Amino acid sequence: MSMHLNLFIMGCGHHRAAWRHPQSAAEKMGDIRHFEALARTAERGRFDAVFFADGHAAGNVAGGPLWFLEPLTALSAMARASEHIGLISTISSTFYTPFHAARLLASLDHISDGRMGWNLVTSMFDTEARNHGYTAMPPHAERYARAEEFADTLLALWDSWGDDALRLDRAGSFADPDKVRPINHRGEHFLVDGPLTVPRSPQGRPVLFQAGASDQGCDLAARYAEAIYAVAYDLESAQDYYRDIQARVAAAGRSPVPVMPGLVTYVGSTMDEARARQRELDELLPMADSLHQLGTFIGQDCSDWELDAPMPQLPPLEEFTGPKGRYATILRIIECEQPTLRQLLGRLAAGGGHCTMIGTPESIADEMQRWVEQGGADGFNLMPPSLPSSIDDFVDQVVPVLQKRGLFRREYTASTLRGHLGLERPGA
């Protein structure tokens, strides 16, 4: 059993202060070296790819970075400073069409040698509509049919050069016509002649991720996914989600595909190390901001509540009106960890309903190996806090013990993404 790895770059890291931290890499976001930098960690660290989140809308800038280099963009680049990481961006199916996002993906799986991957998604927010013409976000059932038949387009074009159409016969046949063929899509959202314009790429096609949450997405995941990236708070829900999750998969008639929980690690020598930095980016937050945003995830005012007083009782989740997975999440949290009110903002900050770790090397580990071994993972999308801090931690001191347990490979086996996850090549 060898779980997979990846990393999840988010800004300065996915604690919310992290960016206000003195050592913050809040300089270097629009430095390339920064990110080629982490990419040799992942890559030091054994790990299958890194990937990039995409929003398409600048959000509250002075709340700290979030989106600032175009991903495929940054994404080429550390595709030349490494040699075997997969390199993975969002993509999303609603700004997108699928002639340009399948001539971008396959000329950088071309450029990587084979080590790309894209996750679909159909974006939320209408303040990212009014920036591609629309005024606001058509419906969700909508925008969910529109992404199915963007996914069967992609697959269609990277489908219209044959594995063998390239001759390379200087007498005067670069390639062969009758492989190289239009597709002549005709759908109700997108019309696309074809062939596409660059020959089939190392992997055949790059990697398809989803991370279906509804009802419509887990569908389009179990029907299209090669590789799935989940939300669980604990192991009874990763469990819960990856039995259904695999159950489509199969209903859909394909072989199970990897699955993968947003993780988010404290690492220490002692677990009052480990508490001490998460408590050095939690006392960061900018306190009037967290509460307010609590008090509008459960439907009360809290900014007057004591900050480092135990949680006040909230009312059950059948009584709650609002969005009730965040609240679920919320009540979740406070009865497992009991935690301040202060801490409750810190956990939040980071990771949100994700999953987190904080100990030891070994007892994250061990948690780690729970999730895998007892069916609520086939590995994890780390979620570093602070960037490059947490993620040094824990390729330095977690992968090591994982590799000495036998649980995570200790020298790359294949040179491709697809090769990394166990997937087969597919043929034209």
The other form holds:
There are 2 protein chains.
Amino acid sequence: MSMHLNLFIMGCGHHRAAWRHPQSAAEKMGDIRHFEALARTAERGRFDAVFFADGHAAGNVAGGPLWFLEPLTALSAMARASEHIGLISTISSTFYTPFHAARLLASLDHISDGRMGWNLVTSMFDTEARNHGYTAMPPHAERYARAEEFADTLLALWDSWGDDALRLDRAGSFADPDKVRPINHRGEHFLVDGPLTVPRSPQGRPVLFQAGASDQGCDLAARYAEAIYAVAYDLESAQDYYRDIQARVAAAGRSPVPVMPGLVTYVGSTMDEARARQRELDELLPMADSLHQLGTFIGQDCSDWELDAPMPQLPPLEEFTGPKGRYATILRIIECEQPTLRQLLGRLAAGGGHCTMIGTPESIADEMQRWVEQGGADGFNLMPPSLPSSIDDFVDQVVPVLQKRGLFRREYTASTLRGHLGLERPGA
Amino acid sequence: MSMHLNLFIMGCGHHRAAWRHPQSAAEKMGDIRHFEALARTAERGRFDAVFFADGHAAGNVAGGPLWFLEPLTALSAMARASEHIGLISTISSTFYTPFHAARLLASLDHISDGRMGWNLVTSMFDTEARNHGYTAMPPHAERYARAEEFADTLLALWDSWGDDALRLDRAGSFADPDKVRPINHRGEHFLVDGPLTVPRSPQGRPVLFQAGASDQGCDLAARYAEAIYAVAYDLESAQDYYRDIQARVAAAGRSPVPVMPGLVTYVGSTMDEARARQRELDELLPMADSLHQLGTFIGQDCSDWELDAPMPQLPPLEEFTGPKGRYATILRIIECEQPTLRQLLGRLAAGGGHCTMIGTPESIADEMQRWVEQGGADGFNLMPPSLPSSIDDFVDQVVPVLQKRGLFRREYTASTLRGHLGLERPGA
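Condition change, the form predicted on its own to the form predicted together with a further copy of the same chain:
The next block holds the full complex; its first chain is the one shown before.
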């Protein structure tokens, strides 16, 4: 049994205050060398892939960068700075036309020699919609219907060239016209004749990731995803999600799909050292800003609460009228960890509701092993609080322990992302 | 006086039959190493830039490839395989949303350390429209109105971050919110709030190329283009275009803009050797196919005409009811070169109505010098009939002659595409 590991790249790291560290990469958000080095570090750690989230609106520019470079162009350069590792870009089905997306991704699958994946998302924010011609975001159900049609259209475009369509017969034809077919898609949201301008790519088609969370999202993932990102605060919630999503996958008539929850790690040679790493970042948080954010999460003004006292009791989930997912996570963190207000702000500052493991390489490997052996995960989507330092720590210290236990590959045995994930190459 | 040189990359070369040559790159249309090597060759020749055309529909797949890889993703890899040369992608204002285009191009300007350019086009074909949600192409005037608004919107998005917007003050703010502004564009074709997700790029903004040919196209170029691609069959038509476009540029209140006509070259150590190179490619043309194509160009069935006899007289331009631009070029070739039918098919097979220079390095350098000294061009957009062989010939044989005469740079003196073209960096 070998687990899967992805590096989820977020400019300076997933901790909101990471860029404030004196040695942070804050100056390098537009420097492709920084991102190439991260891909090489993950490749040195024999990871399955690196992964970019995406968004279509500038966030709070004062508070810090979420991303800068457009992921597809960044991943092309990163493909050429690496040899084995998979490269996964988020693609918004809300804003791209299917033809653009299919073409960009297929080109990248050629450029990377078969290492490309895409994370299908629906965009969420009105600020994003208003950058792409809409006055507001379409409703949730419509966005999911569009996402489904988007996926169907991309799959059809990638299959519009047969695997053996290229003849390159110098005295005859370049390609076989009978094996390059229009798709003539006429749907609710898209009109696409095809065929694609790019012949079938090394993996047949790029690997489809999805991160289903809502009921509709889970159903979309169950029908289309070849690998799934998940949010799980602890093993119990990971197991619940895993059981539910694999049941939906089975109901869709498909074989089990690898599931990778997000994971924030703080590694140290002792537990104290690991905790010190976490504290070092937490202490960089501007308190007024963090208190204001927590206030919006819990629907109360907490600006004058005592920072180093235990968190006061919050009203139960049923009584809370705002967004429930994050509130439920906050209640769970308070119940399980009994944090001070300051500690809670730190927990929420890195990875939000994702699992956080703090400890020695051995204790973190123990925990990861437990998740994989007890049906909570097939691997993890690493969300290093600080980049590059936290991923250096993980690759140098945790990966060797996992390898020693036979839980993770020592060398790549495949040359494509599909190969790393144990997925078959689909026929056209 | 130093001229500007661009390499216009077309997979196997600009000659329609180039891919049929036994040593052609036909197998490498999806191999980024082929394109990286072309960028390095052009950089060895101290070219200003490499350039990709683009299209959004698969052409005649039997007859041969026009392009495969999507240009923006290909250019990202090529940026990292080179150090100085500019990188120019065609962008369709008909199919991209301005936010996608601005973001992709700005990211590439960061990734390339300030070497990105874009060639603004309107798409033309219904087959392309039907890949992006339209049932047919919008009318010419509407496409140009959209292109103009598209350019305005991209320029505004690139100026939405001030040059000094990034503070990176670890105890304070990441960026200065007062220097990152929405653009709140509400136009006939686009709604875009901004700001962009990418801060101002090394060149301020990527260099805008245009290839105005129609009256509306020339006006668009005159108002927006920082460099212009042109089609000129001979020096006289180049001079006519040059005078006209620079008058329009002046009328728009702008300084003269570099103009680069397309140029096909066949280089040999003797004229006979150069002609043999051309003949070698022409002989690869499938005759039935070429005759059928010529028939559609001239509106007559010429399938049983004598291949090695001089071209018969064709009706004058006024009597021709089909597309007049290409027909006029054909009349001019017949008048000036008195070709046989076979020779005419060869001429039309590489570069269409663009200038073709055939000869020794010295005679081609003479001709290029004449064009530049006599007000026909500020440089050339090289369209090598076969790639990589024709660009190797040009770089190894013609460039040294131009350099010796002081007509072309021996070393790069700038690090950005703007610098190579002698353009100022615009303020935000």
